[in-house]
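As structure tokens, one chain now follows by itself in the form predicted alone.
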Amino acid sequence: MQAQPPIAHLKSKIILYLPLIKSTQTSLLLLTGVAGFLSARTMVNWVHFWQMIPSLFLAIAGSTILNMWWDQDIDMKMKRTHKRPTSSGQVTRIEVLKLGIIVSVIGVGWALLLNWLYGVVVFAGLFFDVAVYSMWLKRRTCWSIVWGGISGAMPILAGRVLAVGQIDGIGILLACAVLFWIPTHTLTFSLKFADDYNSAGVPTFPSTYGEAVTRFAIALSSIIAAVTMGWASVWIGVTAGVLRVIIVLSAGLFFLAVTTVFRPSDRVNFSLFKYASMYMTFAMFLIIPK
């Protein structure tokens, strides 16, 4: 068989890596700390800014490629993601690996560069996703998903802590409010695959406490999230009609995750898993100041 010239040959390589790096997950937290930057509302450093995007986009994608390297054999047992290409052998776990290490490599240190806490909470934000979530806890207890949540809340942070100089309270209640809202989607997303992760041998709330319990911490989650939020968005400052979207759009998340307890079913189930992901971005353009 000929060989492909080199430029298609990269392509193709490419075309592989793009999934590593879970574009849609990546997209949402990068968001988070764009508004956790902007958030600030002061003069912009727009030299800062236009590193962070970049250094915390290699730091997000780096942890998601480790993530997927130190997955790949529960990812093989996974109907939703048995055709990955790490678990398909499409890519070798090798490259994947040298492919992680390099990526987040240069976004945390372009981060340290950049400001030593920012990097600090960024190198923090990455290694309890993988280290702590991923290599320790996610095959032996189901409350892996706490550390996981705590590594999702690093990006906004981390973007606040560019624009202030300082871990501040408002930054802490938007990390708050991302940290409480991830197992809103994790956990629903544990409902709808249950049998996915049974077969992988991975520990779940449903699969540990049942599907009434998980659906209790779904809509306690939910509460306190979009309560946080709230909190946040007073006291960075938004204006009265922009707190009412807030507030209207908190309502419906409320209304989902509580009637995934009185009314459960995959379509409400399903319903709150997209409303989630939906509310999380409308939440972060609207603490943007305009």
Second form
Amino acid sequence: MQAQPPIAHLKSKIILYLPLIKSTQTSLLLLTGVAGFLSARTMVNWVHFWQMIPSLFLAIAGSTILNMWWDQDIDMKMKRTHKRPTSSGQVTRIEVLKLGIIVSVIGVGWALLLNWLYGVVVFAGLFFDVAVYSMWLKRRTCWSIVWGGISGAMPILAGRVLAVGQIDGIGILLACAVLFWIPTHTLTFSLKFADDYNSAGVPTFPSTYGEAVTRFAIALSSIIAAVTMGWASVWIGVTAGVLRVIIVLSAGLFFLAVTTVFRPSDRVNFSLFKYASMYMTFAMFLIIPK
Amino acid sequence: MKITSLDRILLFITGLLAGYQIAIGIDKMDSTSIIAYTIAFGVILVAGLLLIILGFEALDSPIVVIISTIIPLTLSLGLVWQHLASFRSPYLLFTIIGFLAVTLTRSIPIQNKLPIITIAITHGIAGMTIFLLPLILSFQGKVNPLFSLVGIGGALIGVLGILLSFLKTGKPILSRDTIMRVFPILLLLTTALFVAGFKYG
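Structure of the form predicted together with its partner chain (previous: the form predicted alone):
Expanding to the full complex; the earlier chain stays at the top.
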């Protein structure tokens, strides 16, 4: 058999590795980091900004790859994930582990060199995601999603920390907004793919507390996310016009959240899930302009 | 009829225009007008996003009739509040009663024609206000002639409202497919006319 030329080999590897970083999720988390940085509304340190993007991207991507490595057995049992390169055998487990460690170390190391506090927050995100959420709690309790949420909230806090040099109230509020937005995402998935999670033996809110409680939790977390985002926006000092748009978008989220409790259906759940993602994306863009 | 990528793009642009209007286009008005316009354009913005997510099937929901009443009512209230000071209180009362009447007649099962008559009166008055008031004010020279674009937008959204209302009552003027095909274009055009009318008028 003829060996592939190096460039073709590298290209095929990149194509194979891309699904390991869950590009949509990573991009959205990176966007929150950028929004957190620019929310400071000080003179932008472009050297920091352009180094934050790759360092944060690598840290988020690294933790996602390490999650894939750890959860390979679960992914193999679930219809939704069994085609992932890790579970379909396209890449070996050891290869994924090596890749995850390399990408994570570069990302966190770069972050620490850039600013120690920023680096600590970035590392905390990775640690909570891989060690606490995936390795320790995911297979034990449905409340593991709280730690998944905390880790997802770290990029926006990291961005803010890099811009202002400290952990401030706005940064914590922004992190809380993301933290409460994440259950909308994860709990909707656990409702939609309840059978999958059951067959993989992963405890979820629907399997532990039932669908009604899960829907209520989704609605409540969406509302708290919207209120926290609005509060952070006011504190950041957005214009009255931007605040009006945030209120309107929050009203839409509130409407869907209430509907999902009182008129539950897969369709409403799905629309809340999608709308919440759109909401967070728009909110990130809205808090940026001075 | 399935929603296409082009439909989604058109709805997204509509949402952006509505968002722009809420954020920038109504800044220098009095608070009641700001609230009224924010609600009107807010419904357009959120409805646009929900249509992108759910597709045209979202329009089959019975709540659509109630939600779609909010747009003409609040838009016309904003116009009256801004330009017809002596009619402010009566029109505010009409807006509240109109909305409650539509909500009630759509929530309680009623066999007679009361729900349709209620909608016709509410949409009729609000629609004519949006259509005629900007045109009259423009002709009288009280506002920039381009403000009449708001009236043209009002006429368009009125057409859209009539098409959807008759479709929902089971007596469609045009086929469902045709209405859905033109819906995103008409909604975008309407919103663009409103935004341009308020900006340059």
